[in-house]
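Coming up is one lone chain in structure tokens, specifically the form predicted alone.
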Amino acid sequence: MAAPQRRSSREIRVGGIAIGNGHPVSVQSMTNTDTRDAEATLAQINRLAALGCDLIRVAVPDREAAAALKTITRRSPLPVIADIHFDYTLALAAIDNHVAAVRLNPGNLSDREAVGKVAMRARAAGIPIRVGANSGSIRPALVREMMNKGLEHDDAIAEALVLSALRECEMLENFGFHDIKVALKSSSVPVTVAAYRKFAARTDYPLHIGITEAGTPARGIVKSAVGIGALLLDGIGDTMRVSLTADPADEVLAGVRILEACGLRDASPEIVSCPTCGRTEIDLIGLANKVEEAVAEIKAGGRTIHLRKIAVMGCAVNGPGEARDADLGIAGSRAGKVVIFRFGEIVGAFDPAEGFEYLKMEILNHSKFVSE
């Protein structure tokens, strides 16, 4: 099945990746170290690197974060976007020390003439900023006059933040500066999407989606799942972060396979699993929960994994079947064995262990550093 036909916008660069303008959607994070510990940043940039993130954020509350950016966007391997809220002076270090974007809310910003300063020394350094309207902080003005005007709560929460939006954005194009991304978040499903359709129906801006305070993974996964993958399905959406109470590693994970759900990213491999039943002689949750893990490793490692689909079943119902419509395959069988299926064939019965470690062996077999 085709991937879904992308919202023509206009294109920004954010280091060096393109957005928008049908331009793969990029998976962002947010470190949660404490920026002014470089170090410590640094290596959880990197750890994300590893897992499929594209783009990083960091927050800047002070002068101690925004010098010690100068060390972490030298040695970042992914464009670094600082977080920045009511002081415009810490924008400003923060392009000094050469961030590759700057995520600024103009609403948090009450001095017109701080905004417009932080434009001209963006547009001068040649980077993007994002802005971005959220439920928590729009007007409560705003809300009530659109419900004034007839529009249920929800309904009138969705066009509040797509007014404020555009506000924000029109205050930084009369200053001159062009290269805006925005996002309009809610931690409601329904009104993130009516927001974003209104809005990417009226602008070209590239749009930065996601669900905001979505939670803990449990549920912040379930509600991001669904109101991203329904803005990607729509074709809306350039770049995207899971926001999780969780490691921001988790964010990564989740926000990559949102992706690959959608047909918007290769899964290189993709991993099949049927839920367990009554007729499961094996360890089927374990041995899949292992087969992802070694998969993540492998990745993280450097290694590209040249394998179409890795098949984990539980039982001779469909699971030599689905072994053999992948590249490879382990299915449980009778007496607690396992058979192992490679490109349709079968290779043979093992026991569990022994066929997960098969697997493995195989799965590296059929990947390479991508330097090679």
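Everything numeric here is computed off the predicted structure, so don't read it as measured data. Rigid core: the largest C-alpha set superposing within 1.5 Å between the two forms. Numbering follows the first chain given and starts at 1. First, how it differs from the form predicted in complex with a further copy of the same chain.
Residue displacement note: E354 has its CA displaced by at least 2 Å between these two forms (rigid core superposed). Core-superposed comparison between these two forms: the Cα of L151 travels less than 2 Å.
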Contents of the next structure:
Protein chains: 2
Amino acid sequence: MAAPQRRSSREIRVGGIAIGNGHPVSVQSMTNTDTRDAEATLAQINRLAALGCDLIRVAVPDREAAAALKTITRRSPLPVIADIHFDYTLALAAIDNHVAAVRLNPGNLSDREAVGKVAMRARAAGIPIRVGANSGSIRPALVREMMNKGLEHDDAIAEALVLSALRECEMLENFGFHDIKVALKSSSVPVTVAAYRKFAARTDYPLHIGITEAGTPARGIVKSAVGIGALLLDGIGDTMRVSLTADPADEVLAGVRILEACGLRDASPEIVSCPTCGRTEIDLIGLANKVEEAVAEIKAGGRTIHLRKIAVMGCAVNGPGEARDADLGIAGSRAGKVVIFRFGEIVGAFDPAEGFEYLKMEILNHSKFVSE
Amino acid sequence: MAAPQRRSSREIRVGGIAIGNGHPVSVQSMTNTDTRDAEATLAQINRLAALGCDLIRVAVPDREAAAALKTITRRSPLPVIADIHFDYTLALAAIDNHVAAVRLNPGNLSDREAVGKVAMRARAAGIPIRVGANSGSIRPALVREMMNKGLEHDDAIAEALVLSALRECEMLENFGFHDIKVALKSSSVPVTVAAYRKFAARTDYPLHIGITEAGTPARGIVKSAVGIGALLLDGIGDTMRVSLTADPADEVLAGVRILEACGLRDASPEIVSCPTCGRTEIDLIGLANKVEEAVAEIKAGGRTIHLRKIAVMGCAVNGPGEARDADLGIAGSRAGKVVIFRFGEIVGAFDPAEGFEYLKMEILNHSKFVSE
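Form predicted in complex with a further copy of the same chain, following the form predicted alone:
Below: every chain and molecule of the assembly, starting with the one above.
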């Protein structure tokens, strides 16, 4: 259960990353640099890769951007996905410049023939295509049709998203192309979750999940965590993007944290800390942040920490229980002291600053250089 | 679907707030002031109430804190819940000082008789008791017993949480007391969600949901949104607390946003905004933040905004579709201009600063003082 039972889906490969068929759920983001500026785009990709991004999408709005892909794909540490709208010749150029996948909306290409040309070029290159429907681009007539069938408004949108996506798959299937992943996006969390559940039950295509236009981080991270998290806990979703009006680094960090919360990416060491309350006699917020920073610093130094869980607790009510369950624990005690726990045993009582230093030393003692 | 189908649960009342039986899911937080300092505690409660908090819990670690409840309950704008551990006489004192509910862990009271005394005093006062199990305080022997029955580790913890909570309910039921809500808390999201699903299927007690010791906001908001959101989307949960190692204001804001994301609290106006990408020619992040601030400012001024959705979009790809679906929209256009949409119609193209002022004026035009 720590890792949810995953829906069985067919496998596709985007560069070196396998998607579907039980493979780890990958985190995507999208560059917001000018794609024509290959150096700026590569610098951003490198930064996102270091934060845990697995796949990167770049907008390809014109021929110059498509040409820049040659440099970007050669030097990117991550598989590059071309984001194409309207002009199918840009998809062909992107494929020729070695992108690992193409995202397009067959519905906004010029005609059936254009879709076929992209499908044939993608098959020749051995790369998948991501299609999908977005509530911003589904036909209002289709939503009305679903409502006339008795579905209420939100359910009608979810069904329309599913039907739109199935039609896009069919456009590719008609050319014998099945190397597909699918997204169904709405800015409404309940609509999105309903649409993915419906689609997941009807096909075995791997799913790219996310809440579209989720907004600024304050609201967007919550919306994305609710929607993506609910799907992942049900085993639905093979790759994901948190879509924020923010630096793409925030998207990657949120994506990684959602996977960790769902038990789908190793969070080691997990740092649990209780809320402060009227019982707290120590600076718990400061202490929890210092422990998080110490862990981040040790990991950024290239070391792996071999601890499952570190507990930072304010007082003795739940503290000892949680600390006992953790590999290392620090809990507020009487007279402003803290108590350190190690694998369930009390090490001793310390002044807070001293206790923190002791804890940091213990964390370091349980870490190794990755190459060791 | 915008509001999930809710599990049917029995109704309890905490002061003026009804919990269960389909009533709105309420947001709780817990003060982190010294409860003995009634003025500081009341100042914090007032601040949290203004942010959307519905119920407030305060720690009652000693007699002086219990005595301060007299002042706190008289002047608090929110129903006050006393958090009691170990000493049942503090629960009795809190009830005498007019708290609206008591949270206690019968398992850590001294004996059966103590539980009975609290139950009888609560019944006389007509207030409910929240009980619950926490993975930090369940008996390791019970987890082992579940594992011996063939459950894997996490599932054994979830089942042990459920059995522990049921036993706590039973301790109160034995005194004819059924005015109960229940929490089942673990710092693991999958364990928490599994435990609530199991418990929800076996009883009709209203549920207080949350992820315990979720940590600092960066991780804790994601963990809480995933766990609480997944349950709410399934209709499980009648009141909730986001538990963060942070200012309780952050808990309330996150709680409100989770409800909004699930369609369980009116977010009007919902502000959707797309991520930036290589196609964006305007300062979209700045614009989205400015629109959010303008809306917050108008609402803080005591006005209600009669708009369902405002869309802030970077470009013309998904922009017009989303903007058409929104009551008001602003989308990046060619040559650094923005286009304003109003109820699906294009109003015109503007320079960004001018467009923002126009949008703000339109928002103001669609707002009214709450008293009007």
